[in-house]
Amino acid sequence: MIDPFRFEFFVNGVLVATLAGALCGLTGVFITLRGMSYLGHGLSHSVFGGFAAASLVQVDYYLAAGVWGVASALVINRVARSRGIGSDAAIGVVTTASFALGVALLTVFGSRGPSFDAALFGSIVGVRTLDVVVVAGVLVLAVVAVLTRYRALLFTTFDPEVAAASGIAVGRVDVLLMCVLSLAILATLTIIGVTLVAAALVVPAVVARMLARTFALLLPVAALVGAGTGFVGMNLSYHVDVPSGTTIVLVGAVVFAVVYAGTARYHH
């Protein structure tokens, strides 16, 4: 069990999934709360065009894909309050737009950086040192806007509208999270893939809101789990052969099962 940890991908690989399954359960929470799942699934799509862009111009992926998904989450939330159109429209006209594009770039000019099955459906090998690196400074970085921001993420995740009378800026608000999930997808895609990228999002925040009794729990309890998942996902890919964002995935759904079966009891 502990021979593949003496090669640098796999510990690599190992570390940016457990931090990539904290990432994601802790910014999964307020998607989740808001209704707003098809957003995660939506976003990682539309970074997708920012992948094959970055792999047509030969420059940074990080750098391409993080400003393509980021211009992509301010659209999104402009689109959905200026003309009245719901989030729902909004996220699938620029997102399927997006990965449309991402996919004709790559089909008609090819891939010169990372395998499209690897942006796909995730991959442990070519982990650097940098995703790491990237992965880590997000995770940081979520952490901070959370705990900057918590009453005005709070108030407005559970009434948009009272925090508005409030004087909370709701928008600016939106617009941080967009922008943090953003990153979040971004650092998370090559291990997790665009197909799968939702499903780490929602299923830690669903198991934690099985356990956890208080918000302040809540937002803990996901992260750990999305870093269990990740961490003992990653472990398996390796040793069953198969793609790494699948396992994690397929390992998050035994955990929900589990706590879904041994929590039914207290909600009957």
The other form holds:
Amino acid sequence: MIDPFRFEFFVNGVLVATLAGALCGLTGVFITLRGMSYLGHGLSHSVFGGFAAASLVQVDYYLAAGVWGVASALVINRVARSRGIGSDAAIGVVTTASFALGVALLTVFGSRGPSFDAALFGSIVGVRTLDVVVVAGVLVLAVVAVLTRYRALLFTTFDPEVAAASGIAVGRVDVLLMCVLSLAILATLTIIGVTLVAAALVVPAVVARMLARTFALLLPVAALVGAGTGFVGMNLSYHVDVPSGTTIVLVGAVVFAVVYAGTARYHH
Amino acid sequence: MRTIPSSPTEGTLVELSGVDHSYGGTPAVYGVDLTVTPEELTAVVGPSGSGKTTLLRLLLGTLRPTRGVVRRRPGLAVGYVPQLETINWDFPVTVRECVLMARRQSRPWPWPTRAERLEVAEVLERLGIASVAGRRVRELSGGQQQRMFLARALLRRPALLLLDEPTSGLDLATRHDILHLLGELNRRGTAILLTTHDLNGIATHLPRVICLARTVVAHGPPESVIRPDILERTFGARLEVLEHLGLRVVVDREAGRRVGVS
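Form predicted in complex with the partner chain structure, per the form predicted on its own context:
Expanding to the full complex; the earlier chain stays at the top.
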């Protein structure tokens, strides 16, 4: 069998999958604890609209999809809070409309960037050095945000009302988290795909919750689980010739099942 | 009218004048005039939906009045203990981590300073929960959960402590412990205002009672407030008040009649 690490695209792919796994694991901890897993799912669909628009207006995919993703996240945040519509309904409206617009644009105008299938299910092919740099940059940004705003993020996630009463600008922390989430989805999308990003956000966080006893440990454990499943899933993708998003998520599901069974026995 | 950020009258911590608060048109409280002074220990009583939690939030500052003025002493530190039912107890956080949330992060990295660690250990020791510092919050008993939130509130060194139903769902002995703790804090100079449904177990034992039915029906010492006419206006039910060993005891004879036992 040919050693896949001889190919630059594969090395890049593994690097992106590993870093993106860590990024999603870290971000996913806050997303799942805030009951916002559906937001991750929705935002990945929303970013797809930006992906399609990038082809149309001929700007870089990251720029268009990034602006689109952050804008959708902020619109959802605003709609959900201001009119008593509820976040699940706001997410449903904003993100599906954005996804549908993306599909319409791609159907009519076609794509200059990754293919339609690659955007939906993730692809190992054509991962550029730029993709590695982007995902590494976003990961560094997320780590810095989590470290410097750790207590505020924890307090507003656990008990937002008392956090606000203690002088924490809860709204600003929410916006920060929304931005980090949008960027994480954006950086992950080409490898994992629109339809499966939510799993990359949720699975490592849930596995870490079964393993870690303290919140301080939860974050590195989730990042490690995410990175591990990304690395193994990407290698598997090459060998079994299945889209990378699919194998990464399936590896995550197996890890979840094993840890679930193991910790259930331990708890008994 | 809007909130005027001026100081309250000399010697008060918070002052509410003509305060209304509505959630989408329905007034939760209206026409509330109230002062909270240093070192007071007060129970707010009223039926469900009488605006007790809204009143606490107005005092706390997380809600703004839709009418009227709230004046707070400049720099006033307020501690808040929420209702236990509002918390996600499956949240993966330890007691120590939860208490430390109250301290604002002063450095770019999140690890607590030595002084912070000592401070948390001290407050946990003081509240008798040092032995469960490393436990996850869901592994605590109701009394320990209440003490943990009390510890978190105390870490802010509050001059005013607000507690929402601090004894709801607790057994008798734990309720006594919590009340004893609150009494001690109050004697050391912390003003305390708590909401409760428990007239006989708590309200009649505290120096001041506020009867709330969306507006303040009456306030003052139990002997002047715990009266059948005031209780009827507050709860919309006929309650009798007996004197026993110098204490007021509220009797709900109507409930007995309804179930046919008296």
